[in-house]
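Take a look at this one chain, the form predicted on its own, written out in C-alpha cells.
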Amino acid sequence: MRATFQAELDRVRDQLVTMTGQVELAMSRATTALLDADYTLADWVIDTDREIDTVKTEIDDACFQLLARQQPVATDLRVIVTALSIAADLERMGDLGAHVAKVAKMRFPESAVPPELRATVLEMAEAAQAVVAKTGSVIAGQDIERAKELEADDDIVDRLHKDLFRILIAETWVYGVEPAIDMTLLGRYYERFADHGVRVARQVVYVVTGVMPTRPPAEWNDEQG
C-alpha cells in the first residue's frame, strides 16, 4: 500500500515538473511572437494554455484522489497539500504566457514593442524562463540550494521591470497612451511570471523543511521541520 502511494506521488511531482516546461516554453515563444509580430505562434501560445489547464486539472484530480483514499497526514499530507498550491501556480504562469501572446495578436501585423524597448524585453523574458527552468529542478529534486537562486534571479526581472517603466514615464517617451500601456501590461506579466516561480520553490522548501521561509534564502538551510 506504501509503495502504490509513494509511485502516486512520484507521478504528481513528475507532471509538477512537465508544467514547468510547459510555461517554459510558452513563455518563451510568446515573446517570439511578440518581438516577431508572429500571429500563427501567438496562436500556438494560447491553444497550448488549454494542455497546461489539462495537466493542473489531472493534478487536482490525482491528489484529491489521494487526500480521500489515504486519508495523509505530517509530511504526507504536507507534500499532497503543496502540490496543488504549485499547481496553481504553474497554471497561472501558463495563462501570464497566453497573455503576453494576445498583446502579440491584438497589435499584429505590427510588434507591440518599439524598437528601443526590444532588448529591454528580451532580456526580461529571458530571465524570467531562467527562473522557471530552476523551477523545474527544484520540483524533481526538493534542491534547497537551486531554490536560493530563484530568489536572486528575480531580483533580476524586478530590476528590469523598474528600468521599463522608468522608460515609459519618462520625457522622452514618444510613443504615445497605447504603446504604454502595453508596455506596462507586458512588464507586469513578466514580472508576476517570474514571482510564481519564486513562490513555486519556496513551497517545496516548505515541503523539505515543514517551515514556509520568510527569512533570507541564505538561512534557508536554518529551518527545521
Contents of the next structure:
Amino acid sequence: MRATFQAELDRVRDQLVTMTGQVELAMSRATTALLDADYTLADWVIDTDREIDTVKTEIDDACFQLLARQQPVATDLRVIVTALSIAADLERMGDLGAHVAKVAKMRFPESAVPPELRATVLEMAEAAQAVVAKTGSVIAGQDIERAKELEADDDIVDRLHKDLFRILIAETWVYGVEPAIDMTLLGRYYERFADHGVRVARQVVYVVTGVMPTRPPAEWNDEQG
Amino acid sequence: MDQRTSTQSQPTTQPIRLETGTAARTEQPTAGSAWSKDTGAGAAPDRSATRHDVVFQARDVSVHYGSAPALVNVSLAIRQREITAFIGPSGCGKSTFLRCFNRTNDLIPSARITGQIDYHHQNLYAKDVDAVEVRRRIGMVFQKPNPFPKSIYDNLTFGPKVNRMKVDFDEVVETSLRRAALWDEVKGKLKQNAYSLSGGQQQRLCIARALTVDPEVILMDEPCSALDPIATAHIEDLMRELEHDYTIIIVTHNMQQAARVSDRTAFFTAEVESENDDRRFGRLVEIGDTSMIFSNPNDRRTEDYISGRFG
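Alt. form predicted in complex with the partner chain, vs. the form predicted on its own above:
Once more the chain from above appears, this time first in line as the rest of the complex follows.
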C-alpha cells in the first residue's frame, strides 16, 4: 500500500545521496584548487555550489508537499523532517567548499597555503573527505553502525584543527597576518564541513531508531575552537 | 470555538452535577454496594483525584459472540480525565471492547465476556452491580447522532427524569448545552424538534444529553464519522474541553483524529483464527502516549497501520 508515497520518499532519499556526492566532489576539487592554485577548478566549485543549492530547494519543496498531502507519521515523518534538516546541512557543506575555492581564487596565482602547512591542510581535507564519503553511504543504506564511526572520524578533524592553531600562534610563524587569517578560516571551513557531516549521520540514526544521539558533553568544549 | 471561556465564565453552572450525590454517598455507610440503584441519582465518584488515577482496569478481557471470539485477552488501564483512543482495522474488536465498559454488550444475547474489568477497583460485572446505574455513570455517544424525536429541551430532561434526579431542569438544559458548546446556537429554540438541527449540532446535543445524567466517563464510538470537517473540529474541541472533567474513550477510524485529540492511544489488530479458518478476532497490540504511538511506536504492526501500510 501507499506505493506512490513510498516512491516519493525513496526519491527524496536518492536526492540526498546525490547531493552528498556533489558536496564530496566539490570539496575534493576545492582542496585541489587551493593547493595547486587552480583558478578554473575553483570556479567550477563555485558554480557547483549553485547547483547544490538548487537540489536543496527541490528537496525542501518535495518534503513540504509530502507533509501537506500525506500526513506522515512515525518513521515516514522522521524521514521527511530529517530530510529537511539533512538537506540544510549538505547545502551548508557545499557553501564551505565554495568558501575554500574563494580563498584559492583570492590568492591566485600564489597558493594560499604556505609550504610547511600543505601536509596539515591535506590531512585535514582528507579526513573531512572521509566523513562526507561515509555520510553518503549512511544515508543510502540507513547504516547506523557506520553513522557511529563518523564521530571518531570527526575527532581526527578536530585534532588537526587544533594542530593548525598551534602552528599559527607559535613564535616560529613567519608568514604574517594575512596568511594566518587565510589559514584560520580554511581550518574552520574543514572543521565545520566535517561537523555538518556528523550532524547528517546523527539524523539518520534518529530516523532509524527514533532517538537522537547526543554528543558526549566533553566534546562540546572542542566545538568552541 | 472557545468553550473554555464560556464554561469558566459560568461558575454558577457547576453545582448541579455533583454536590448532592457525593454528599449522599459518603453519608450512607449501609449501602452494601456503591451500585445499588437507590443511592445513585446525582451521585458521582470523587473527581478530586490526580490526573493519572485509573478509572478502569481491564484484565485478560475476552469477548465471544456465540462460539466465535471477537476479542482476546485484552489488558489495559484507562486513566482518569484523559482521552484514550482505540484505533485499529475493521474487525479488531475495538467497538466491542468499548461496549464492555458500560456493559452494553449485555444487551447482545450471544455476547459472553470473560476476564475482569474493574471500575474504581470494583468489578464492573459483579452480580450486585446494577447495569442501568453503570450506564448512567458511563455514558455513550454513537456514530450517528441519535436524538429522540422530541424537542431539544425534552431530549435533555429525559435522562434526569428517568433517573428521578432532583434537579432544576432549566438549569440542567443550560448547563449541559453550554458544556457541549451548543448553547449559543440553540438557546432561542429549545422547544424546536431536535431533528431541525444540523448533523454536527445533533451530535453535540447527544453529547449534551449524555452529560445531563452526570456521568464520569463518556464512551464515543466513531462520533465524527457522519460529520463534515467543521462539525468534526467542533466535536474535537469539545472533547478537549470535556477532558478537564470527564474521562473519555473514543473509537475512531480516523487516525489523524486519534493523533489530534487523544492523550493515549491503544492499537488493536485483527488476527486470523487459524490457517483453515479465516474468521478474525481482535487483539491489543500496544497502548501508549499518543505522542509516542504516532512518532515512534514500539510495534512494527502499529507503525504499518498508522502509516497506512496495511489495514
